[in-house]
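Here's a solo chain for you in C-alpha cells, the form predicted on its own.
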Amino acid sequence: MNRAAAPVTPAVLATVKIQARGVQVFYGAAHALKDVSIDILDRTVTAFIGPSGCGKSTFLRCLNRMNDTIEIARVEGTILLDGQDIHDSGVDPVQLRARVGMVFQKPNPFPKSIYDNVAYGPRIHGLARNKAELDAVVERSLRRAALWNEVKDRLASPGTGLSGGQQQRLCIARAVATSPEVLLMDEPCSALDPIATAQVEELIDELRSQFSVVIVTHSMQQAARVSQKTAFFHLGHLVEYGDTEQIFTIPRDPRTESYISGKIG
C-alpha cells in the first residue's frame, strides 16, 4: 500500500466514518480506478452515480476489501475505517466486513431457511451466547429490514422461496445482523419491481439513522431520492462529490452536468 497519503486530523475524523486517499485500484494492467480521494461522512446516505465501467462499483468494493477475492486485482492507497487503516497488517478482512456490510445487485440468499440466513452472520462472529439471544438478534434484524411481520410464521421455509423484493430486505437482514458501522449497496434495486424498489429505498432512509450507508446506483432519480451525499464517477476518475441537491442542480464539473443531462451515459 502507498503510505503517501494526506494527514488525517481529529477534527475531521469527528463526523467522517471513511476516508480514502490516492485510491488506485488495477486489475492485471488495466488502470480500473485513478486517484479518488473522498470522505464518507457517518449516518448518512451516500449515493456513488456514473457510466458502466466508470469505476463506482470497483471503489465501493474497496471499501470491506472485497477486490482482495479477485487474484488480478491490486489497491493501491489509503482507506481509514474509524482512523483505521483497513489494509494494516493487523486487520482481519473478515471482521471488517461484518463491519462494513454488503448487499449486492441481485438477491442472493443463502440456500437455507429464512432463519439461518438471518443467524448465520452472528453464529460465525459469536455475537449470540444462546438460542435466545440468536432469536432476538434475527428478529431484530428481520425488523430493521422491514421483513418480520411477513415472515415471522414462516422462519423455517427456504429463503429463496420469497418474493424477489423479499429475498433482498433478507439479504439486507442478514447484512445487519453481525452490527456493522456501514452498509455497502451495490445497485441493490436493479433487479426489482418498482414496488420492492420503493420498498427497499423507504428502509434505506429508515437505515440511515443507524448506519453509514454507501449505495451504487443507475438511476439518477434514485440517487437524488435516497442520498444527502453523491459522488459522480466518470472513466476511473472522482469528477465531483458533494451534497446531492448541489451535484444535481449546480454542479461544478461540465462532466458532472452532461452525465445529468443525459449528454453522456
Given for the second form:
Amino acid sequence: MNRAAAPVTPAVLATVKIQARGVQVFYGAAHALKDVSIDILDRTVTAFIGPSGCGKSTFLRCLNRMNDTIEIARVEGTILLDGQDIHDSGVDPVQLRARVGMVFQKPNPFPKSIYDNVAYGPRIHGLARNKAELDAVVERSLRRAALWNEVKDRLASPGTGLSGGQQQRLCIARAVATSPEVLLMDEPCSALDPIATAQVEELIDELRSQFSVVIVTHSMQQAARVSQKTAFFHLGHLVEYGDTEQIFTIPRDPRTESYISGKIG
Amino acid sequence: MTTAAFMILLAGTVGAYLLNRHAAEQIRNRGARLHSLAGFHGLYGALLVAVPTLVVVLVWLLVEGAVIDRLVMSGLPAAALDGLGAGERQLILSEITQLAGGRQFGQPQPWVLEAAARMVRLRLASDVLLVATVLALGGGMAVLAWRRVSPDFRARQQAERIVNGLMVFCSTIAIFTTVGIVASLVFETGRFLAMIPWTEFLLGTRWEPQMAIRADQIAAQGSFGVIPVFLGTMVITVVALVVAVPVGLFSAIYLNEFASPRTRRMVKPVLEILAGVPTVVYGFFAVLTIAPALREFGAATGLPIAPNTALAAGLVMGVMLIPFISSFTDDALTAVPRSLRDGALALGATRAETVMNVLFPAAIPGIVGGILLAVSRAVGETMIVVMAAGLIAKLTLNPLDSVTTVTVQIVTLLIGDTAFDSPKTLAAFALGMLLFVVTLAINVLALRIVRKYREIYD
Ligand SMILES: Nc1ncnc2c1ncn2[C@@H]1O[C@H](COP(=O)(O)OP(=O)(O)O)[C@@H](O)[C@H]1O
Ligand SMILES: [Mg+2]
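So that was the form predicted on its own. Now I'd like the form predicted together with its partner chain, please.
Below is the entire complex, every chain and molecule, led by the chain shown above.
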C-alpha cells in the first residue's frame, strides 16, 4: 500500500476523531473512491450524501476496515483514528472494529435470542466480568436503542422474530453494547417505516453525546434533521464537506447545488 | 427390414406433419380464420401417425421372437420331442436358431434343417408383414389426420393432449417401477414371515441363516434374529461418521471461511474427485491398506484386533462420506446471508468467532440434514463392507471385532445355491425390506430438516 502520499499531522484538535488523507479504493480495476480527505469530528453527527454508487458505503467501510473482507477491494491513503494509522501493522482490525461500530442498511440480527444478540459484542471482547454486569450492559444498550420497553419481557425469544424497525434498533443496540467510539450507519432507515425512522433519528441525536456518528443517507431531509456536518460525494469524489446548514443553504459547488435541488441523483 | 419399418415410420411422421401443415396453410390462404396455427395441425398429424405406429412396432418386435419360436417348435415332427425335458427342448431350439442364422455345427438331422428353413421363412414373412402393417397403419392415420384439418379443428388442444399423455406415461414408469419393487419386497417378506415369526426376526439375537436347502445337505437349523446384523451396520456407520463428520465439517469450514481463493480452487476439485471414486476402489483400499495396517498395529501393541474389523470398513466408509458431508456443510454455510457475516465481523468478531457463533448455528439444520443423508448412505453401502467387513454376525459393539452388516448378509444369502422357497433366500428380502424402511425414514427426516432450514432465509 502506498500511504506516503500526503503529509499527515496527528490530530491536534481533540475534536477531530478521524482524519482521512488521500483515500483511494479500487474494486479490481474499478476506481470507486478517488482521493478523499476529510476530518470527522468527535461527538458530532456527520452525514454522507450523494447519488447511488458514488462511493459513500465504500468510504464508510474504509473507516472500520470492512473493505478487508472484500477480496477484490484495495485501499490506499491514510486514515487516522485518534492520530493512529488504522492500517498500521500494530492495529488489529478486530480491535479496530470494536472501537468503530457499524450498523447496516438491512437489519441483520443473528439467529439468536434478543439478549444474546446484544450480549455478543461484550462477550467476545470480555467487557463484562459477570452475568450481572452483562445484564446491565444489555439493558443499557437496549434502552439507548429505545427498544427496552418493547422487548424486556421476551429477551429470550429470537431476534429474528422482531419487526423490521425493531430489528434495526436491535442491531443498533448490538453495536452500542461494545461501547464504540465511532458509530458508522449505512442507510440505517432505508428499510424502516416513518415511525421507526423517527425513533432511530431521535436515537442518533442521543448517541451524539457520547460517540462520533457517521450516517449515510439518501434522504436529504434526514441529513438536515440529524447531522451537524455533511459531506457530499459524487462519482467517487468528495465534492464538498462543511456544516450541514451551510451545505443545504449556500452550497459552494455547483454539483452540490444541483444534487440538493434534485437535479442529479 | 426392421430398419425399413422405422424409416417408413419416420418418413410417415414427417410427411404427415408437412401434409397437415400445408393443408392448414391452404385453408388460411383461402381467407378462412384457423383456430390453431398451421404448425399445430402439422404436429397433430405427426403425433397421430407416430404414436400408435411406434407402439405397434415395439410390441411386434417384443413378441415376434417368441411367436416364431413357438410356431417352429410346434411344427416339429411329433416323435422328435417325445419325452424330452424343458432343457433339452431349449437346446434343440437354439440349434435351430443357430442354423437359421447361418451357423452350422456338425451334421444336423434333416428335420432340424427343415425347421431352420421354416424359421427363416417365418422371419421373412414377419418382416414383410411388419412393414405392411406400418405402411397401412401410418398411412391410415395420416389420412385420418389430414381429413380432420378444418378451420375449426382445435389442433393445438388435441396435440397438447397427446403430448400430455406421453409425459404422464413417462413419469408413471418411474412410479410403477418403484411400486413394483416395493410390492415384490413386501410380498417376499410376507412369505418369509410366514415361515419365521416376526418376533424371532426382529428380536432374535442369533443370525445363522446357512441352513439346508436340499434334503441331502448337512447344515444347522437356521436362525434369523436380525439384531446382531443391524448392530454390525450400526457399529460401522458410527465409525464412519466419527471419521466423516469432523473431517467433512472442518474441511468445509476451512474452505469456505479461511482458505484463500487459490487454495479453494485447488482443494475443492480434489474433494469432488473423492466423491467420484467407485466404492469398489474404496473396498480395495480397506482390504489391502487399512486392514493390514490395523493388523500390524494390533500385533505391535497386543490389542486383540480381528482380521476383518468393523474399524477398517468404517474408516474407509468414513473417507467415502467426507465429500458428502463437506458439500452439504458448504451449501449450508454459503446459504447464510453475507449480512450476518458482516454483522459479526463489524462487531469485532474474529473469523473463527464469526464461524463458530454466527455462521455455524445458522447453518446447523442444513448440516444435520446432510449428516442424516450420509447415515442413510452408510447404512445402505454395500461394496466396501462386502470386501472389508466380516460374514459372521456377532452381538458386539467392539469396532475391533469382526461384524457383518445387513447389506453383506443380503449379498451372501443370494450368492450360490439358492431356492426361492427357503427361508434362507427369503430372509434376504426381509432384510432388504427392513433396510428400505430404515433408510426411507432417515431420508424423509433429513429432507424435512433441510427444507425447514431453507425457508428461514428465503
Ligand atoms: N463489493 C464490491 N465489489 C465491486 N464493486 C463494488 C463493490 N461495492 C461497491 N462497488 C462499486 O463501487 C462503487 C461505489 O459503491 P458504493 O460505495 O456502494 O456506493 P453508494 O454506497 O454511494 O451507493 C459502485 O460503482 C459500486 O458498483
Ligand atoms: Mg451504499
